[in-house]
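A lone chain, given as structure tokens: the form predicted alone.
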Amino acid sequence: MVAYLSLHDVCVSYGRNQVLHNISMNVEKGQIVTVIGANGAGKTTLINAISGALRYSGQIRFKDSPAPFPAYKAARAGIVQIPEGRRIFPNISVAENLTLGAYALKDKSQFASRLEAVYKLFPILEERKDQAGGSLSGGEQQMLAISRGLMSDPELILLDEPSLGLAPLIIQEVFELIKSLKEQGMTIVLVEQNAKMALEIADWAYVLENGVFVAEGSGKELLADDVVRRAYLGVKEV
């Protein structure tokens, strides 16, 4: 079975610097697939690459096809980044905010079905959604860069580090959602820190060192591996 998403042999380089070492990973449809490591791993420019913004040497493929390049045209073809630090238009809108992300939208009669539905998924954002972006709480900016990655109708969300500043509370509510997008058929990149919590809600997991995938598995597998636990979760003994 030809994986819905699949990298072969992917390496990037900052100038004489490389990053990524050929990296090999498959992404089944509907799957939350999630990539943890340290600082500095490499896993930002992973989805960078993914998501059409790096180039690349080696292969990915998307619906069995070359992924798209540059970035605009990966969002045409369904490929949604929602980017660390959330990196929404502080100075217009909620609704402003909402209405660029239509932009890579096929059939525009659908934007008011997609502003509804991320409305309902996030009310607070109707309530506000004539202030400014900037003036909304770091959850709420998060609430809102992710739904104006949904306003687009994607295929494949590629989310790097949502969880990034968030307090304790406000994380748990978007690891919810991001389950809740697995359950309306979503399949998901996700690349995070908090790998407990990334390892729960994923089918599949990679782990990422120094450019290089060291281990891959079930959430549960990783979750439970000895060497993840001390490196990953702060487990001392085991």
Given for the second form:
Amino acid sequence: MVAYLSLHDVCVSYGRNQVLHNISMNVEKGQIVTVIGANGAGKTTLINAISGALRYSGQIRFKDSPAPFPAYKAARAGIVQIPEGRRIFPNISVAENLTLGAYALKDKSQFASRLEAVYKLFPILEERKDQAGGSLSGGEQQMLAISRGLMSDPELILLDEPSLGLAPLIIQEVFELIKSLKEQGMTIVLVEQNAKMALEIADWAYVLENGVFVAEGSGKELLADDVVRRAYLGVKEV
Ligand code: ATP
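Show the form predicted in complex with adenosine-5'-triphosphate (ATP), please, because up to now only the form predicted alone has appeared in this conversation.
Okay, now the whole complex, with that chain kicking things off.
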């Protein structure tokens, strides 16, 4: 059986600097698949390749067809990339940020119901809808970034370090939200430095080091793995 999303021997270089080396991975529909890795391991590059924002060699297939390229085609096919928290548009309002997120919505008549769903998920965004995006707190900006992605009614969500710069309580909320997106039938690829929480919610996970996958397993297996515990979970003695 062919995976919902599959990568085979994907390589990406910036000029002469190759940052992803023969990456192969599978994501089944409805799963949360996590990629953990340190700063500079290539996590954002991997997400950008899947979303069509970067050229790559190798194969990426989505729903048994070559992954759409370029990025706007990926969006229309139901793939949405949610960038690191603060990359919302700071100078326009919360409502305008959300409107821009709906550009790939296939059925424009759904706009009002999407907006209602997002405001139901995050009532604070409705309260702040006329406020500039940049005036929100870090946690609220992350909620806005996720909501903007949800406006296009995506099937596959690519999440880039949603916990970055957030207080622990807000991080917990964000991870709860990710779980609820899965319960609503979405498929999620999550790249994170916050290895513990990302592995806890993962159906399957990969460890990325210097552009190479060095381990993979269920979230549970990797949480129990000695090497992962030392390198990514801050456990000194195992
Ligand atoms: P972080 O957690 O710090 O965001 P990351 O795992 O997401 O790191 P990437 O952002 O994918 O890592 O970067 C991987 C490597 O590629 C780094 O060495 C980085 O300097 C380099 N790199 C990333 N983007 C570019 C670019 N546009 N041009 C040249 N080099 C780049």
